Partner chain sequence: MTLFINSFQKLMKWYFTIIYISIMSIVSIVLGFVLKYEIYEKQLSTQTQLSSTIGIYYILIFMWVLGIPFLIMMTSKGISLLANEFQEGTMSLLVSTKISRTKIVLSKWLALYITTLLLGTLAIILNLSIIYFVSGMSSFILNQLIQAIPNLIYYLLFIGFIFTTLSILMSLLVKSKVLASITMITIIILIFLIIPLFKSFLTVYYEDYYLYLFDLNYQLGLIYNYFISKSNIELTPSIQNILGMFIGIFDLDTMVDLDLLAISDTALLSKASVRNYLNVRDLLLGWSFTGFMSLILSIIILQKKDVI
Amino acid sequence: MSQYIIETENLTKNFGRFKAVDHINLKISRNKIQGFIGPNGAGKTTTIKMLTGAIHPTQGHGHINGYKMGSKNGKALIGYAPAESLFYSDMTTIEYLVYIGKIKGLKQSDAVNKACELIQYFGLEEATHRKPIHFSSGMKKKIIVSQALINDPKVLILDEPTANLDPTARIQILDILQKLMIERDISIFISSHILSELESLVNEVTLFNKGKIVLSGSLNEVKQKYSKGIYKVRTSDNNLFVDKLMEHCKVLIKKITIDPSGDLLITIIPKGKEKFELIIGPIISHYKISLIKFIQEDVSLDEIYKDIYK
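Now I need the structure of the chain on its own, in the form predicted on its own.
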């Protein structure tokens, strides 16, 4: 079995002369949360529509857990929660979820049982016989995610799941997604512009621009690649430590400054990380210096995004 729940090869979509998605090779790992990032018009929504079978590719193909993308079996493995919450004006929560369940092939009794289970899971008991069209944005979003789970999918695709929500509703949705990841055998694929939220949630990221994948990998790998090479260091004798650093590995160091707390901020040259970290140990050991703090400064998704798209 492949480590990827979704794989595409040269997936392409043209609208007339406009190439919305351009020969992408997308890989989504099993039981991971992947963030899908890019500016408006980058091709994210078109890609999602091809994955869900809503539109057909112009060229290329893809598989979902081994089944052809867009096939009946492939579509049955996907739950999709769109960015906008649209409901029928005369349907209650339970009626809506049962209706979606039956559309997805469940028997009436199974759809009712599953709908009741999801209502309880999302804490919507008081809304069971009320009409979602009148609900708050946060409650509507919970129901939209619920309907995406009605058929027990292997892949949950979410388009802007926290857009237009207040802080409380955002936290609730993010908590639910993390809970789903832990409790269910499911892979989650999230398209979002709120990078700070994605960073706290995802295991992997794919960055899109002008119909192409410009960066993809685990969040840790991506952060390492775009690391600024800045270390925050404190020792028992900072002056001696700096002297010996400059004596033994000056070629690796671009800059040393001191932050307001008194910590050293050491910026190293690109690709100097491994050599720099290997040298630290012998220096503090030989000169009997105590290492109190040694942290590589983290780079945020926002910073990576700016680096790539500027």
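Positions refer to the first chain, counted from 1. Quick caveat: nothing in here was measured; it's all calculated off a predicted structure. Just so we're on the same page, rigid core means the largest C-alpha set that superposes within 1.5 Å between forms. What changes on going to the form predicted together with its partner chain:
- K228 shows a C-alpha shift below 2 Å between these two forms [criterion: core-superposed Cα displacement of 2 Å].
- Superposed on the core, the two forms differ at H129: its CA moves 2 Å or more between these two forms.
- Comparing the forms between these two forms on their rigid core, the Cα displacement of M91 reaches 2 Å or more.
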Given for the second form:
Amino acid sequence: MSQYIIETENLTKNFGRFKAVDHINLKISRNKIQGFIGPNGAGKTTTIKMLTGAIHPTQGHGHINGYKMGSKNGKALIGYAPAESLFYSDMTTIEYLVYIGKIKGLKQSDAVNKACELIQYFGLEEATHRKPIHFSSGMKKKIIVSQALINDPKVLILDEPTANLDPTARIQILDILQKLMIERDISIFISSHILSELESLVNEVTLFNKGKIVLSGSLNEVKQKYSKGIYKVRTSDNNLFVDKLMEHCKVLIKKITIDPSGDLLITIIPKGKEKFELIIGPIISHYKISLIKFIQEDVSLDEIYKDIYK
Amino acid sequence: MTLFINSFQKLMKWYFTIIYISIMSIVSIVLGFVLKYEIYEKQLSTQTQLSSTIGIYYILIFMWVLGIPFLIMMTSKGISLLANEFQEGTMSLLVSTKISRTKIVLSKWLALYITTLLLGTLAIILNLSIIYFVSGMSSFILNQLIQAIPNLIYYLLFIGFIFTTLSILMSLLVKSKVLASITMITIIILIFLIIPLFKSFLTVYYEDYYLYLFDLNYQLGLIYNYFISKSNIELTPSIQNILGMFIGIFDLDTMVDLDLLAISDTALLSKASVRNYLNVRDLLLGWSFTGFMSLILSIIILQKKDVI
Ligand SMILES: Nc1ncnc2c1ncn2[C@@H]1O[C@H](COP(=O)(O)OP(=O)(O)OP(=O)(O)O)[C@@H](O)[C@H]1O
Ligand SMILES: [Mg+2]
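I would like to compare: after the form predicted on its own, may I see the structure of the form predicted together with its partner chain?
After this comes the whole thing, all chains and molecules, with the earlier chain placed first.
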């Protein structure tokens, strides 16, 4: 069994001459939350709809847990929450959830149990016997995500689950996803154009633009790659430390400044990271300097995003 | 199964059924009174009463009970059945579940067809009951009309199949629900009103240009005639005369222009021959095949479609 729950190979979708999705090789690990991030029009929804079988690819293919995407077995494994809130105007929340459950092959009694369970899980009790089309965006999103979960999917595919939500509703949804991830054997694929909010949630990210994957990997890898290479350092003797650095590894260092608290901010050249970290040990032990602080400054996904999409 | 039941419930919404039944009933009531005052209360022979009643009843079923309002209602409903799922976007949810697209089309169509059969049968029975109670027809005539019902239901099976399959296909071919409905309504109005009106002006060209191939009124009429002549009720010349006024399937030369409601001397009439431009069996086969192909085509279209 492949380590990836979803894999695509040269997946492509053209609308006429326009390449909405262009030969992408997507890999989504099991039991992880993968963020699928790109600006409006990047092709996120098109990709997702190919995975769910709603859109036929122009070229290439994809598999879900080894089953062809769009096949009956492939589809049976997914729970999909579309970006828009899609409801039937004549159904109440419970009727809607039960209906979707039965469409997905559950027995009436199981569908009812599952629907009630989800209503509790999402705190939708007061909405149970009302029609979702009149609800607030936050409520609608919760219902859309619950219907995706009704068949206990192995893969949860969420298209912009937090778009148009106020911060409270957004945090609620993200908290629920986090909880799901911990409690269940599930992989989550979540698209968004807002990076910062996913930062605390996702384990892996794929940055996507103009139908192509720009960058993909675990959150740490991506951060590492886009790291600005700034270290915050404090030693027992900053002056001596700087002197010795300049003496032994001047080539690795771009810039050294001092921040208001007196810490050194050392910017190193790209790809200098390994050598730099290796040389620090010998220097401090040889010159009997003690290291009080040594932190690599984190780069936020937002900054990476700005870097890529500017 | 779930999808079938859900579609069925949508189609059988009480207000929809009630509106349809009401429209139906108004005409039945009016006709009941017409029969009462124009036929049963006049000094006419039983045979004449029977022929007039049967002729009028057959026309009513063809044009109205299973005709214009019925077909318009069923096709519009049929078109919304799939079109609404696209419009509300719920189709993209449906196709992402393990239910197959073939099943989606078939469930929706089957629900529509069964609703059509149920409502059509209900309408036939209700219509006859109303006419009976309002007109006070003799139980002899009522018995005769009841005997016609099975054959009317066979016709319903046929016409229901054609129009339900066509409306499903229409809803997949034409993006806009309104446009699809208008197209179907136009076809229905053409068949039952426009073509019969204009046909008399076209008699000169009718055969030369094979216009009967496009004359759906003629074709449906021929098929209707086929079903009703299978029943125990004999199609007497006077019944044919009445039918002939609305369905141009009989040879005009042998027809006498009569007052619809006062056929006094049936002996004068000789049996009209049916214009056999087309063979009714070919027609039945051809149209059934068309219905069947519409269904297959609908499945193929949905299979290939990107559900955006
Ligand atoms: N049916 C279609 N016909 C033609 N072009 C389309 C169609 N659907 C999408 N596109 C185009 O494909 C591109 C990708 O669209 P898509 O909806 O996948 O983007 P997205 O990343 O989901 O964007 P958003 O953040 O706005 O949801 C867009 O430029 C869009 O205009
Ligand atoms: Mg989108």
